[in-house]
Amino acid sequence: MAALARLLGARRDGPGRPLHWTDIASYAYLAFGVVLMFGPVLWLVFSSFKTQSALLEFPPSLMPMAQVEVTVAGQPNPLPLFRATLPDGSVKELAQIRRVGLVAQMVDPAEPDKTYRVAIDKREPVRKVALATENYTEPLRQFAFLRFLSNSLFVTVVATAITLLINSMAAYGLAVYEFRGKTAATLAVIGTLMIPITIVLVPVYLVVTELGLVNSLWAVILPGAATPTGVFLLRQYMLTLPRDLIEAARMDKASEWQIYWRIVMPLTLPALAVLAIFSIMWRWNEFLWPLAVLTKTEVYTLQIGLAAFQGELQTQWHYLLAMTVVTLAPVALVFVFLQRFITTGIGSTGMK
């Protein structure tokens, strides 16, 4: 309440002038995006925590809550909670021993010898939040989630990789360089951008089958290792750097690959960096190649992991949900940590 207090006795052109209602409609927009972009992964997050019968409640509530449990002399389990409301109009909290048609028969915990029947309409159950934290252990003591994450990782940095050396390599030429036809190759790679996924699907699948390369990480690897995206961000880029510093280099007799490595590619960071944050999210959350080269479970990602808790007739969305929250993680930390680059390596680089 302190801090809106100073927010909204703020002034806006110095004193005597209180703050406009321009400013406060802009921080109300703010806030609204924020809650718009950041609700629903709460909303998972918390999700995540809830059983799989707490998921299908009506209405849902956003924490996780679960039904308060009792133990009763006499009983041999533990018994719910409920507050119920008696003939007298009184309210107790009692425990429900069973539940015969709409009539339940229920014992209050501190006089275990004295039982009530109570309807159904009249009681309501007594809830707490409660973390159910076997949604992350029992996946990862049960299914092959370790290994699927170790996958996960290995394809995404083996390839992120890959993808800055190909396309630092190819947008040093098409920068650099000044060839006949210079022009029309570039116009072919940004050309693929207009290619789904879906017309390269097969042709790319049979050259992979050829190579003997499915059910292993590579056919997953290396397919995608260039792309028309970072090509055009890195060239982009780098014809931005001064010539005249390449110039000099080559008079001072290094070589090519010395320019592009000492010279053009720490010059080049902040668009790199870019990039790799790009790779690490196309790779991370990869689908459907990966389901399409993978079949054996010993080679499956996260992604394609996660689908083995959607079944024919059942789904477990406790689990799922719980796994996609871990799916998520590592993305939000390199997002997190190195966002800072993405405006300045786009703003170098001219893309809108």
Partner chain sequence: MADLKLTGARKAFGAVDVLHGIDLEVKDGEFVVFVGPSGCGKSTLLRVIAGLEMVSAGEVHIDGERVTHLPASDRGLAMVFQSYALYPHMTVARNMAFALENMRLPKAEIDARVKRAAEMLRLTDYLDRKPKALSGGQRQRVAIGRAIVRDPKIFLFDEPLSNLDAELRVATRKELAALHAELGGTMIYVTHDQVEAMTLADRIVVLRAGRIEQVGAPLDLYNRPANAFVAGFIGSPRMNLLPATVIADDGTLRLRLGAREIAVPQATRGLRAGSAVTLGIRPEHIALAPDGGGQLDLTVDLVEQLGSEALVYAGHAGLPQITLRLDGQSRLARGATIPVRFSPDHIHLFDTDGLALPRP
Contents of the next structure:
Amino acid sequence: MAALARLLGARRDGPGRPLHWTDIASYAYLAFGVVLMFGPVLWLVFSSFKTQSALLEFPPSLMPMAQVEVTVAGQPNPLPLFRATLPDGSVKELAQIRRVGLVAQMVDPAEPDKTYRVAIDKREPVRKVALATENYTEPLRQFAFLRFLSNSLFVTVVATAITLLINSMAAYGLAVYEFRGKTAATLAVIGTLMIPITIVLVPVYLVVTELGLVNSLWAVILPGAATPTGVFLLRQYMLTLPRDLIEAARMDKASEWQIYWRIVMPLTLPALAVLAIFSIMWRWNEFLWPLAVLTKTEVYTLQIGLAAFQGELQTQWHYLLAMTVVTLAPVALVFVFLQRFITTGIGSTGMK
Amino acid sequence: MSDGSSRPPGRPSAGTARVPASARWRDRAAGLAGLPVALALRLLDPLMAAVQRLIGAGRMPYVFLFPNFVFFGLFVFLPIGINLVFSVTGGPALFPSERPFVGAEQYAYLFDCGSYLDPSSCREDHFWRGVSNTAVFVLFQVGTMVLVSLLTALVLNRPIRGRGFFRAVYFFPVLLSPVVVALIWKWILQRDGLLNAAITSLGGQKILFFVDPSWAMFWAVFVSVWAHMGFYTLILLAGLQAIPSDLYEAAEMDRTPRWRILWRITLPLLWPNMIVVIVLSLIKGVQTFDEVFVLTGGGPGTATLMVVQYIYETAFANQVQNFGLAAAASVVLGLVLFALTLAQLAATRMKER
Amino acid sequence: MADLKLTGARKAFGAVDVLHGIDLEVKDGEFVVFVGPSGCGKSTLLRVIAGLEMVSAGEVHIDGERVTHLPASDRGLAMVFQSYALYPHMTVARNMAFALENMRLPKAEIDARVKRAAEMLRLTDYLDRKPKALSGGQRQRVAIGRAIVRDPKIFLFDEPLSNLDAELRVATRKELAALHAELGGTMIYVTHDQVEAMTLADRIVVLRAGRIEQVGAPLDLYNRPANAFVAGFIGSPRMNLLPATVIADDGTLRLRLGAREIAVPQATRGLRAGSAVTLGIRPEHIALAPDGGGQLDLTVDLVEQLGSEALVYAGHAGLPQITLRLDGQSRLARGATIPVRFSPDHIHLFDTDGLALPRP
Ligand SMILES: Nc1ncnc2c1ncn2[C@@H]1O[C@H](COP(=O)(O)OP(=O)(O)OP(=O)(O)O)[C@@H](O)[C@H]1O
Ligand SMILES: [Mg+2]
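Could I have the structure of this protein in the form predicted together with the partner chain, to go alongside the form predicted alone above?
Now the full complex is given, and it begins with the chain already shown.
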């Protein structure tokens, strides 16, 4: 019991104390965590570089492998290379010319005139690591994934810009001014915090239809542009700015709009950055609403495209995996550079 | 907090001796995303100056609130109203005025059940499947989530090397899209996938995880915990680090055994954060849709069909789009969420105290 | 350069009245200082003038023009804030240029004005720095520079020196006086430091609880305070205010002060015997009277030696503690009994309402 408590103990002892078994258990737990958290993603990335046939192998190999092919003098096409056990027991690397029944006709690439006949269970393919990059290039060419990618980019950038603009305006209005209806407006923002799109799916669909936006990317961009979370976060931050600055600007003949964008916005940059990153994440990953409102392939975002294609491409995992990696890559990049910032941002705002 | 994460982003830093790399990247990212915004702000300047001259500085706050509230109005307030209208009208039409009034019929239909404990005895059995699946899912998901994130937070709060790295590791999946998460695991769990390879190499039989209802639900819960535990760990870790260290020192002076410190100091002081974690994960859990939808498609059969998937399919994916029924179901879901949100507010109030 | 007129200016925040009808005229080129205890409404009055707050009632005129409802940005005044309120994200030069840009002045004109102000305030070397990288005194000068470049109708200062250390405060005070002499602009200055008020002001406005207690030149306020409040507020150390009872007022005024009776050789003021008055005497106007002729015997409680002078705190039964200021260094010890006399020309008398009794 005491040992368990020690394992979970929150005390931080000074450095240089001897390792206790609970420390080892902690590191073991964390190492297991690394495998469990990163492993699946790495597995996805490795798999996405495998050829279709390599993906069908069972048990699967870790690295993307492909059989080595060699060009042999006198042969029109490159031939697959095998490691063959000859009748005399010696092992030789031979290229296979053709296979007849259970016997393969093989040739030594070093001596092109000499052919061998080898039983097929006496030979092993020679393989090396090979990246099937066509998994990436093909679907981008064959299917509309490039389109999905650009749709997703468009939605993410435009929606984030709109969100930053109108949220910061509203936050500024609520943080800096005293006016009739301020309390009501603030309460409306807080009230909206509790209403996820999940429960107004149908009527928002109606509104979007009435606006004539179904199957347009604006249908994805607009409904979520005014985020109560963003207004709230920015307002809280703006409240910490000294009032004197705003009054000094007023004395300096700045218009209210100038105070907003030349004084308050630059000083709110840290909070704006948090909101920008969250908005980018929300928009890039958004699923349910686009699924409801986008029905034509040419307006699909990556997430919808991916989900739709996993139905159609079930047998074509090689493309699906590669496109999953494409979808995940920007997020992973953002994470690598902004990890600390994001985790502290979430820690202090409690939002996701 | 020894790993540089101590500066909350909510404060402008005084005196910047050294700009951390993450801040530099953050500013760059913000600058990039903010470029169109900055341009818009500058372009709007003359217009807004004219507006201010026209209406006076005293009315400017309304101008600042206007765009955001137009959006709120169109996509939140109005829809809430329409949702109620939908739920008391019938027929396939989308436009409310073309829909005949049916009173509480939709609700009656939803709640028409032989026994509420047996979904198959209900008229709208899919809804009740969704409810019972969601209940089971939430129960296991929240329970596991709290335990796993508490354990992880406690371990991460120990004096370990590379805490920042490990925290990042657990947090990483939080950023992945639900679709990506589901596809990653689907690939691992498929018939010839990595897991079955491991099982057969240990001498076991391949398991068809998505054909067996219990396995499907298990993996739905597992994947969901995998994807979100980092977020809750972070909340708990913040709570742990907020516990003043002199409390521990005082306890040490009193020669308090470690397990007593855990039970009598750490956990009670962490309790407010725990409540936040429980309620937040409840709220998110009830709304679960995308991960499970992509992972299992709600199957096998209806074994992992969630309420939100039911609403989505009733309104959009089925042959006959039944907006009224979907609206009624979402009103019910909304009420549940509202209750949970009140619980969260109460919990946050408690945390502040 | 402009004059200012407030008539019946009132300000209420909700139900709380902060200014109760202020009437004040400030002449062109005048340096006027508002003093008063904390919370008396000095800042509010200044902000009402600035246009950052609107009066609840009354009028504000600048240069004869009614500006009562004009917002701050249209009044053409400049303000130096206690916190300086420098824009942290702009360099010194841009801080100073900001207002000029808003006025849409041509670039060359802006640069010239910023350069001139920077030279005047010895800021030329810091023009490209952000406020964070400046010392307190430099920040303060930037704040003043930001006002100067505007060439405003009136300069408004809200306790601009209170964030500086004592030495810098004295130096900056002198610079401000020099600046006023050089620029000649109308300046309104809020402080609760009466030394600043005395040294800078052409006229001092003493405020209490949202009302003007007295307006006048510094020495007028010092020599002829209109009431006990002003008497106590102006001058340091504070004037001694002692309760007394009139015994008779027939040619010489005779007062009961504690256990003693003292005569004030002044003309009759028609005070009735038995009425209560407050006798005010500044610490520097009380002298030791070792060789007889003492009006009051005091017991020394504490002596503060300042080198060039000594402050003696002494008591007398039935009276509040009395402060004496003695030139040079004092050898008095605690517990010693000292006979003192009040310089007759410097005795102030206040009635029960605190109003100064007119001097003959
Ligand atoms: N916005 C406001 N709302 C309500 N009351 C206010 C507001 N601003 C000032 N007050 C009140 O008005 C009174 C005068 O405030 P003001 O700031 O003018 O005092 P002050 O003389 O400048 O004091 P100090 O010397 O401490 O700066 C105070 O009692 C203050 O509480
Ligand atoms: Mg003040």
